[in-house]
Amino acid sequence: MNYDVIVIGGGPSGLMAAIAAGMNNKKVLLLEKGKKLGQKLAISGGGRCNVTNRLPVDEIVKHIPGNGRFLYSPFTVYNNEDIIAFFEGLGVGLKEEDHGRMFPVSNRAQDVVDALIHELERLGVDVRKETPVAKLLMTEEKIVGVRLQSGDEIQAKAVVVAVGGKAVPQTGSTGDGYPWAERAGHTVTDLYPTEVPLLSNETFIRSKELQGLALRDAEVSVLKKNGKAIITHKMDMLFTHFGLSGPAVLRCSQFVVKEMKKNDGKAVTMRINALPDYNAESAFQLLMKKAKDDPKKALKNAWKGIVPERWLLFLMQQATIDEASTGADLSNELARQLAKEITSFEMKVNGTQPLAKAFVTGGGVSVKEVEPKTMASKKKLGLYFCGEILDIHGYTGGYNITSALVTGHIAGDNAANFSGE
């Protein structure tokens, strides 16, 4: 059977690509190797689905540190406001939450998935689930179709590859598309985990004494060898039995990976400031004032509430301040030491959890080999890429889904146009 457009992958970008192609009245086939469409969408945003982000384009690009600038051009064709209008047109009301994050009013990710599936049905897109693709069929110049793992071949004038990366493999993202891209002449850049928890061999991590401790709105930095910060994120963080996690840490993770790569895999230093509105001097003044206000009070009580109690007691230990000592016992030197620990505690991390545990894949099909306004391959006619298979990755918060939906829409639309030429 012949099709105008075949879309491989039923995730966010593939669903969007199949819909965009279908809107052009083309004969479209969507192939998904799993039992369900939209598996990653259904679990995203804690099951609520953070469909996009309403921040201005410049801000969105800032939140996509992995080749976000590539998206400036696609955003002139289709952008986050178009995504919002699209979903509202399908009857999915959206609401804006903190940092511009957009969620369905119902708080149900499944409503988003259902709306996309109904739209595929309305447009008459053929959908085949549990149908894995083995390879792309191609000549020297162009793509001519796909071969399924069953051995069947399906002809098409254009093929959109939307199979995702290697993160969250339980949703079907197992890196199938990288060898296909390479066979078509594309470069696949090194793959690595991003938005992923960090590992540490520090004694206090191995002893699990801080396991489960959360620091709210802490300033977490990744440091270069010379002690300068590469990146700083002010968000919540969490100590775990293996290292560090939480939003601030996930955002820092890709910079840890890159710094380790630069330094032959050597451990990287992280800096934590649990009082981001203070520096060492102002924190020292605060500690001294509270200690002197009630010199008979045990210091751990005088300083209650400055930072979480477990963190305070741990840092007092680091600064060699006895838990039982009072304000009257406190020397300037020890108070300064504690102020330094509170505002710039440093620890080593020596890696990340594996790519399979990451939220997002770093690396992928080189964006230098893809036309930004069409998502067309610069190597093979009729081949289009979209979503996480591309070397584009952002922070969590609706940025990766925005990238997937924008590139998906553009890939599907242009694949349909190409098939009619």
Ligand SMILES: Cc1cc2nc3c(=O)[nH]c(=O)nc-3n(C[C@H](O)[C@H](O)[C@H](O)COP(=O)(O)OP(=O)(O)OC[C@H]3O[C@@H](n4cnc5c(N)ncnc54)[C@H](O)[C@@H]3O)c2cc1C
Given for the second form:
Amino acid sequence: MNYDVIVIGGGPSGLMAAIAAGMNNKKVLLLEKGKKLGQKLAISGGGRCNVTNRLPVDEIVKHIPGNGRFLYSPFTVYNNEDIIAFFEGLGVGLKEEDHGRMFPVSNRAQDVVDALIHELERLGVDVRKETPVAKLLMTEEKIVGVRLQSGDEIQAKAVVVAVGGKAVPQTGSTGDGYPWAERAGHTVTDLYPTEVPLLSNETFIRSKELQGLALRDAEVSVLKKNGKAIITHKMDMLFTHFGLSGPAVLRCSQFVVKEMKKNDGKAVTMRINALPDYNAESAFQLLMKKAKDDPKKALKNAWKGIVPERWLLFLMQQATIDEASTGADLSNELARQLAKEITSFEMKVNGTQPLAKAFVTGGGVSVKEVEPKTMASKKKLGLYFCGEILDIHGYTGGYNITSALVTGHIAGDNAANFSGE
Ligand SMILES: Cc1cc2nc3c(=O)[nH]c(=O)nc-3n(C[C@H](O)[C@H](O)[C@H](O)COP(=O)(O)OP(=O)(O)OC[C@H]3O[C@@H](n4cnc5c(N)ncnc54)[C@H](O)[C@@H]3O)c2cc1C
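I've shown you the form predicted on its own. Could you give me the structure of the form predicted in complex with the named molecule?
To see the whole picture, the full complex is given below, headed by that same chain.
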């Protein structure tokens, strides 16, 4: 059977591409290797699906450190506000939460997936699940179709590759598209985990004494060898049994990966300021004031609430301040030491969890070889890319799904136009 457009992959980018192509009244086939469509979408945002983000476009680009600037051009065609209007048109009301994050009012990711599936049905898109694609069929000049793993071949005038990256392969994203892209003449940049927890060999991590401790709105930095910060994020963070996690750490993770690569795999220093509105001097003043206000009180009680208790006790130990000592015992020197620990505690991290456990894949099909206004390959006629297979990666917070939906819409729309030429 012949199609105008084949879309490979039923994640957010592929679903959107198939819908956009279907809206052009084309004969469209969506091929998905899994039993279900939108498996990763259904678990995103903690199962609530962080569909998009309502921050202004400049801010969205800033939150996509992996080639976010490439999206300026696609955003002039289709952007986050279009996504919101699209879902509301499908009957999925969205609500805004902190940092511009948009979720379905129902808090159910499955509602988002179901709405996309109903729209595919309404538009008459053919959908085949449990149908893995083995390769793209192409001539020197253009795409002609796909070969399925079953050996069957299906012809099409245009093919949209929306098979995702390599993160969380249980959802179907197993990196199948990278060799296809290379065979079509594309460059695939190095792949690495992003938005991923960090590993540490520090004794206090190995002893698990801080496991489960969360620091709210801490300032977390990744340091260069010379001690200067490469990046700082002020968000929550978490100590785990293997290292560090939580939003601030996930955002820092790709910078750790890159710095380690630069330094031949050597461990990288992270800095934590649990009291970001203070520096070492103002924190010292605060500690002294609280200690001297009631010099008979045990210091750990006098300083209660400055930072979480487990963190305070740990840092007091680091600063060699006896837990039982009182304000009367406190020297300036020890108070200064503790102020330093609170505002710039340093620790080494020596890796990340693997790509399979990352939220997002770093690297992918080079954006230099894709037309930003159409998502068309610059190497092969009729070939389109969208979603996480591209070398685009954002922080969690709806930025990756936004990128997938926007590039998916544009790829599907342009593949449909191309197929009619
Ligand atoms: C736990 C988790 C939470 C996340 N939370 C957020 C969040 O809050 N905000 C955010 O912006 N991003 C989040 N992300 C990232 C976001 O979900 C992805 O970036 C996004 O799903 C990528 O969309 P995609 O369509 O490109 O690929 P995918 O969603 O990976 O979909 C690709 C599809 O292609 C199919 N496929 C693969 N190979 C083949 C083949 N050979 N033949 C046929 N089909 C194939 C797969 O089965 C899959 O269904 C999260 C990711 C995870 C893992």
